[in-house]
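What follows is one chain in structure tokens, specifically the form predicted alone.
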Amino acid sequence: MSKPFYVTTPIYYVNDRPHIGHTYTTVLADVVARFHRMRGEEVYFLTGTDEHGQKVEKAAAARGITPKALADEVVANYTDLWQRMGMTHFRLIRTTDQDHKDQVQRLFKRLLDKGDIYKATYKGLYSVSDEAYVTELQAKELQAQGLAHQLVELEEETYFFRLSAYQDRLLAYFEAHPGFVQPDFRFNEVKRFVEGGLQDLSISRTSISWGIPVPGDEKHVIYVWFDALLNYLSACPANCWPPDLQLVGKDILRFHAVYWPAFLMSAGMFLPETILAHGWWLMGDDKMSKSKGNVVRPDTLLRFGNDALRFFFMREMQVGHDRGFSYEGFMDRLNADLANGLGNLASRTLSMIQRYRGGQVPMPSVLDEQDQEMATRLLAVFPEYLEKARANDFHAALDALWSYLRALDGYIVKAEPWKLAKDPANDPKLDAVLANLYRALRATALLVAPVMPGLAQSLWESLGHSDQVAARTFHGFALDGPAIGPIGESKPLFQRIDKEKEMSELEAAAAPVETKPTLDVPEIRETVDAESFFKVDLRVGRILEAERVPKSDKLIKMKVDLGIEQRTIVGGIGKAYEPDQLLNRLVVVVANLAPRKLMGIESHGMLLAASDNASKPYLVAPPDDAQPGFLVK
């Protein structure tokens, strides 16, 4: 008996409703079931929400509730999208489930009982924003990036995994594994993480209490990424270890494909087959981000119907890269493909073999050049899509069979079926054409069936089925075999969106609402002495020029005035500020810092700023009547 084909998205971290980048990435792993179901195997497909961790823990305390109260508001929206979206998971984990905790803990000691496990004390920079501690290499690509307030520096007794007792091993295994992490662009970027040099990695906390407690140790919170990380073998059923294929947010791959291994390996299990990174759906140039305001919710898309949604992101987003989102974009996308694309050939067709033939297929007797290169196409065309989206593109597979379809339509012209149907002497021409056109259409609503199960049942039954298309299995299915009988009752599969209606009802609905930036207060620092702050030199100082860096979309090379002197300083507020708007600026300025290159350019010195959630940064401004040069102390 083989084994089942065990699929999983990551577990998303409660604190905010689902967006789309939340639902694409469930949506590609429905897909990817659905999909192997119909190549005849047992599927298990599994989601779930990170529960634990800081944040969690003082956006309750802001709440004055528990933090299992939280989560559990939370994970309803979850819960109740993925259940209006027909989502086939066979578990919906959370790492508050006993299960979970018992199997962490489990684990926890497996590792510290082999010695990969160990105690010490940490001293070190740590992201409030990754909930995660960071090396110095990581650190610098923070500070180049003008992320470095992000960065407290913490020092607490914590519980070690020896992750670099695996650095050899996992470059080993990568060597071994051409196919581990996909795409290949982000495998290179995991093995050049590795081959810099691993670090031990911090597993505990003790200035938390929401988290599973370190068995025998419970001071110590087991931390954020110890214990989701291992809700994917807390939720398999037996016999469905390893993991084939995990899919995982850009974002989080270091996680996967680095401390996740290492954690196996340690554990002396096999690892997963795949690990896919999927990119993220920008607006404009900009990751969507709530404190921006520009976070697209499924909701406001679901409006034009789940197949819309499911199609979408599938058509639309190339597994691996970035993608930018509109919402005229979206309605193009699905008034060219389904309004006017298949839903007008099925329309043309079923009315066609209704009217010239009362609804029954015809059987070919001759085929010309024409018909035949058409039905040729048809027998490429299948097997093509089918080895696309085995390779999990479904954005190749759809586009290929989008291609024959709209030759579908060319084929329509040339033969003019409706003058063919005025002289019974070309009956044998209408027979193979409408024959064609049907055999298109029922390999086109099997190969649907994963990525827009409604229409594909729609069409199926429109065709004369009356089982389920999600049942069949596309392995022996008879491409040029017969008709099942006379054509259903034709439905309409997409009705074409009115996109100046929409767009005014959405600008409508978006008016403008002043937004307050947000922020998860991060813990005071750890106290330093005047002498020691004293040392810093701050300057009051004017920018005379501004411009952007080439081929950075956060860094700005600056002229700055000092009083005494004229500096160059980059700074990483190209999100936040455009060049014009610094121009005769006054700003404080860190004067004494060790100058550093950025992009090739040498800074001699920093800008303060403040930031949000977001990171968005905040220019800190003197007074208008300070002078470049004055001392802030």
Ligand code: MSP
Contents of the next structure:
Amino acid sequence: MSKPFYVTTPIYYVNDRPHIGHTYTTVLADVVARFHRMRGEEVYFLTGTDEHGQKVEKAAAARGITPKALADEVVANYTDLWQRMGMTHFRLIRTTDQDHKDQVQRLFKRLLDKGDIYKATYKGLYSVSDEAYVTELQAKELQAQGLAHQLVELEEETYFFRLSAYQDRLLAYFEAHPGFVQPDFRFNEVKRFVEGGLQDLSISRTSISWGIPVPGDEKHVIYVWFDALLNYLSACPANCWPPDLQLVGKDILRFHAVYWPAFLMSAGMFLPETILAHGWWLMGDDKMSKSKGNVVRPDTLLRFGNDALRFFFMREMQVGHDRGFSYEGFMDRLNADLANGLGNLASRTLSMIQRYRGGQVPMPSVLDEQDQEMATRLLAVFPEYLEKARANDFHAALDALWSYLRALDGYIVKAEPWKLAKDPANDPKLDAVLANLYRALRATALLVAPVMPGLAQSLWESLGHSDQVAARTFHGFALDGPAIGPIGESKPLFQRIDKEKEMSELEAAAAPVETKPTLDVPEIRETVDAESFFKVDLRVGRILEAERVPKSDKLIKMKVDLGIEQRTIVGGIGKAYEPDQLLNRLVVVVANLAPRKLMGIESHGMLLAASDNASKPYLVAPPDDAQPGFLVK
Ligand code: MSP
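Next block: the form predicted in complex with the ligand, after the form predicted alone:
Every component of the complex follows; first up is the chain already shown.
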């Protein structure tokens, strides 16, 4: 029996309801799964939920319910949404499922016996907000951002996975498998990370109880990523391994492209064929977050039907890149491409076939140059679409198809079938035009079926078919074959959206319940006496030069004028500011901070910035007429 095409989504945390980010990944996986089925392959499509860990434990305690009860509630939201989105996954695995728990314990034991998992004492820094151990480099970055208060010293017993032993093997594997991570620029980031050196990975905690116990040492629970990543293995039937395509967001690529392969290498198993990292849906330029109150929920958009949302996702997002979401952009896209574009073309074509040929699709006898050109373009766009879709680039595939549909509009305008129909002498030309349009729509229904299953089926039936378009295969489809019979009843494919009306309703519906952003800050720190405070020398400075520190997306190196001297200061503000935006800015500098090295550069001083844990740092700005060197007191 041949191996099914195995495609996965990440498993979603159960501390929040799904938003369009989660929905996007799962739609992409579903489109890929449907596409491969129509290539004649058997497909195994897996999604799931990630249910263990401290956050779930705490959230459940706050509500006075068990973590499992909380997970059950959230999982129901996912199951319901996936059903409404038309997902065709084979299984939704939950990390609380017994077969998964068994699998995780089995593999843990195996790697322990092999020596790749060992118990040791961790002594070092720990980030409370990230629930993670922090390396020296990360600690320095946090300190540079003024977030040192998130760190605590910790000494605890933990199980480590010997990740450091896999650096060379991973790099060799990357070298031999140039398509392992896509897109390429993300693969390069992964390679740089591994080249930078790998530290052993802590994979157990004693401070958490909501998790899978370490076999034989039950005061430890297995920490979330070792647990979570193995879901792909737990849910895989015998003939499925390895996954062909694993979809992940860019934020969790490192776990999938470094830790996961190392676990598999250690277990002596095949690695996935491709890990595809997609970008994020943003609101404007901002991350969607509950605290900002700008989270878009799929329920709000589902009023236009799941085909619309699925199409929008695939058409708009270039896999790999981020994309800003707006309600307006959403409606414009649907009106332009579905109500006008395809919808119009279908209704015009069907009504002409009905009116001029009594519903019978003609077979053309002669083709003039224009007819020939359109027929040839169809023969080209069909395989082009399939090739792009095979490379998971549905954005480009749909783009190519829609430019063909636009060309058909031009073809109709030129041919003027309504004039041709007035004189029987023009019958051959009218036949050619109608047949070309019919064939184009028939091919379109087939091609877009994975993306818009419902709309494709309606179109398919309007064209006179009574079978399921999704049950067809692309291979061997006769693009110029005769119609199987008269056209069917014409159904509108997509109702044009009244943008103004919907905009106001949508915005109202989208108004978040969580409107008031909650501040994510620690308690006020312990009291210091005035004398201690005044030891800190705060000065107004002006930034004279600013450039990014190579290999760091956070650090910016600046030259700052303090009136009486100039300083080199490295600040962790690179995610919030571009170097250009910093030039000539007045800032407040901690001038008597001991110099220290950040990524090899000596930084002498620190800039004051305001932020909470959820926001970017905002540089504190003295008024415009303050002078560099002024004392801030
Ligand atoms: N539980 C982990 C994954 C474990 S996989 C073994 C997790 N869960 S998550 O619920 O936080 O995120 C799941 C996925 O949603 C990630 O791939 C993430 O990139 C994606 N998205 C979250 N917000 C997103 C957007 N705004 N846009 C697109 N995808 C985003 O991480």
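Numbering follows the first chain given and starts at 1. Since the structure is predicted, the reported quantities are computational estimates derived from the model, not experimental observations. Between two forms, the rigid core is the largest collection of C-alphas that superpose within 1.5 Å.
Once you line up the core between these two forms, the Cα of residue 33 stays within less than 2 Å of where it was. Comparing the forms between these two forms, the C-alpha position of residue 471 differs by less than 2 angstroms, with the core used for superposition.
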